[in-house]
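Only one chain is given next, in structure tokens, and it is the form predicted on its own.
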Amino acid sequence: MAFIDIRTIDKFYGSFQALSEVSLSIPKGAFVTLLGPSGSGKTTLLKILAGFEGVSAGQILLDGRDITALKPEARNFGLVFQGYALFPHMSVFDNIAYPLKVRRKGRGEIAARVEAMLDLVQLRPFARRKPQELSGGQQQRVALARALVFQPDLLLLDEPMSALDKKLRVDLQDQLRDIHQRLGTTFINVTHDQEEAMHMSDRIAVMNLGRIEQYDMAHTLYRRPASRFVADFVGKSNIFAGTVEGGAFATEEFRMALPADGARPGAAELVIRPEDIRLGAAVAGDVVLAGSVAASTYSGDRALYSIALPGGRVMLTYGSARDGALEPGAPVQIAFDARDGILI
């Protein structure tokens, strides 16, 4: 049995449905992440579980319990806030020890918590400052301690970093993890941002236009999206639309075989990841299309390129950025192995 059993949800504001049909079974300790962007009912649903928003249709499961209309206070759930909701007139340990004095706990084992929330979020020696003393991250690993002291069954987050810069997010991103395998809480967190998903999590809901797309690891859902959604919305892609026929892929540009067991006839696109495509070098079999850079983003260690077809397709590509990016319009070929794509 599912921890967490979320059944087919529906939730209306008026004649306007924020989420529809929504299901998900979340093991205990997982760490699961909804994705999707603005308008995809990722925040909706996770007011939902809260407790700070009721369901139109559906329910809502914890270890087998029916909790869809049990109140926030009563789910023993905590929270971790985009905009952190720290008491700006408490230091950094009455902030954690808050909730464990709301629920009357004794001075030895709140002050025994508090302690072990500072070491785990690694600001002890910053117990006695207050929120606006402290660094953005400083104050999140605060929120975080809060959230986690009185030991609940459940941790949402809601967008937790996205007030963070780049470095930042990814060092709270790995001790977030970390801080996760060691308790062992199950973990809910919400973001628009695909890398920070895949990164962290241990399963990922992809949402859309208050629908679930797809449930799956991050390995999946970047090799095998089931939908077009997916494959454009998490990671980058190249998209050809076409038709199966004869047991082929057909597009204006190339004809690639498919396994016997291939696709219904029909209308159907094949992704193509950037990383599954070469400049110049091409072997056998592969498709070997000619173009020129477009444009080309530097980041170090490679550069992403976009490459203009005669057509007019512009396909998306990395490169080598050992002696620096290719200059735009500079003529080029790339090539790929069709079998590599992804049909949907």
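Residue numbers count along the first chain shown, from 1. Rigid core here is just the name for the largest C-alpha set that superposes within 1.5 Å across the two forms. Only a predicted model underlies this, so the values are computations on that prediction, with no experimental measurement involved. First, how it differs from the form predicted in complex with the partner chain.
- A displacement of 2 angstroms or greater separates the C-alpha positions of Lys130 between the two forms, with the rigid core held in common.
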Contents of the next structure:
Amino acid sequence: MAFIDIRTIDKFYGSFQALSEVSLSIPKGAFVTLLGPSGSGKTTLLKILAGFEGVSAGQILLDGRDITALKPEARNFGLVFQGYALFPHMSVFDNIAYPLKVRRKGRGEIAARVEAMLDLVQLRPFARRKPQELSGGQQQRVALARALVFQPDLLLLDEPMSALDKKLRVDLQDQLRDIHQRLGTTFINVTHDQEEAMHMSDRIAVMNLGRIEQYDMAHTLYRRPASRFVADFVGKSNIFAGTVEGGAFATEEFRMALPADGARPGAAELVIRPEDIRLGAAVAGDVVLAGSVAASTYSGDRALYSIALPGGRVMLTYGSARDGALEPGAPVQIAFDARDGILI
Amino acid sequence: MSRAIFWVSTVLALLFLVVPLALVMPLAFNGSSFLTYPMEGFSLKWFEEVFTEGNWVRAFGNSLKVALGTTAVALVIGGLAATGLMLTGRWLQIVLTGLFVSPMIVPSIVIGVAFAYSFGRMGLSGSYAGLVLSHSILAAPLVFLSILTSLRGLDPDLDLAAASLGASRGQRFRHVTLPLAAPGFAAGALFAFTTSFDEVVVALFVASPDSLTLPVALFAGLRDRLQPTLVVVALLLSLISFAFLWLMARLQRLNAPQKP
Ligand SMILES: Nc1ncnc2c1ncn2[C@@H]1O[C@H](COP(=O)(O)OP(=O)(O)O)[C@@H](O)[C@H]1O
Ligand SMILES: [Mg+2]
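Switch from the form predicted on its own, shown above, to the form predicted in complex with the partner chain and output its structure.
Whole complex next, starting from this chain.
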């Protein structure tokens, strides 16, 4: 049975619907990420889980118990805010000790547990500092320690990395994943960064316009996107609009036989990932197209090319860049296997 | 050119404000018993008279008691009003703010007459409690506004964070809201004290000869006998006000966000 069961939640702000029929079930100890663009309703869902907002319809169950109407202070959920929300008048130690103090724990127990948390997030030397005297990454770790010290049933994180620079972000992602594995607490993380989501989570719920578009493992999300939105938002992709007819998919540029026969006739879209496209080489049975290099982004290990096709469409693909990137304007041939395409 | 205009107008304004005070103040040290120039020698005897004469000392004591009582009552009223207001919706906030600050708009002579009349019927005329109550009505809006400003400046996520960490509403108020809004409460207390301490109009209506406050005694003395003691009292009142102004400025500096 699911540990957290979110059942068909609707949320209205006046006449604006911020969430529509959101359902998720989350097993105990999982690391789930809510991924979506800004305004897709991620924070709203997190606030409902934390108890700061009520629902317009639907239920939340924790271990089978209905907690939809429970006050935030009675939920025992940890929460890491986007801006960290550390108490500026308390030291790092007192910030982390706060949840234990309101639970009336003894001084000895508080000291021992706060110190264990300080070790976990590697901030022991900073215990006496005020939050303002720490860097962004350190503040974020204090917020994390404070939200975990009382052993919450669930940890909610609202874009915890968004204020940090890229290098630090990757370090903290590793640390966060490590802490999750060590503690075994259930984590729900919110982000608009698909790399972060892929890097850390067991499962990802992709949100768009207040709905969950797809809830799956990262690999499934990437290889089998359920909608055009997911294909577009998660990873880079080339999307062809066309029609399915008589076991084949046809667009302006090409026509190809479909491998599986399950495809329904009618309008459809075909997604080809850039890494599935062969640049300059072709294997028997490939769809082969000719074009020219429109732009290239060289990144040392490889280059990302935009290839312009005669019809005006631009395709993304990677190429080896050992001898430097191809010049813009160079004529090239691209090819891909129809079986690598994803029909949606 | 515009700098010159700025300086000339600043200096003129300062002269206008300061010269009358500067002209009167030395008379506190006059050797003779007249409030006129030229001064006849230097003397501290008027200070001595103020400090030893029962009436002035009693009036000062009354003022102090009333101002402290007003501070306490206005802090509770204004503090509750501001804290409660933060929990209501936007439209109710606008309406309630208007109601809470209305004593600032009503002329104090109207408030004085109203209190004199209603206290008379309630048997509070001339009492210490009556004075404190009427001054609290004048001071509460100032306390309310300064605490409200402080509360509005708080990050709302701090309260949510404390709630998610398990703190009840009361614990959140004591541990998070109150300490962070403390400068607002302190400024409100100072406002309340000074408002009451130099208030004349309402006190004229409400005070009795026994509960006479310093400004009212000064006002009465002005009609009775023009003596340098009046200037001494005025000087002392001004010094106390300056002290409070200075305290307020210190507080504001504390309240300003600290750069890490
Ligand atoms: N308190 C509110 N009142 C009205 N609309 C809101 C409120 N909170 C959020 N919204 C709207 O709900 C939508 C989803 O917001 P949010 O959950 O914050 O998105 P995200 O966190 O994914 O960026 C947005 O369009 C936002 O404008
Ligand atoms: Mg958000």
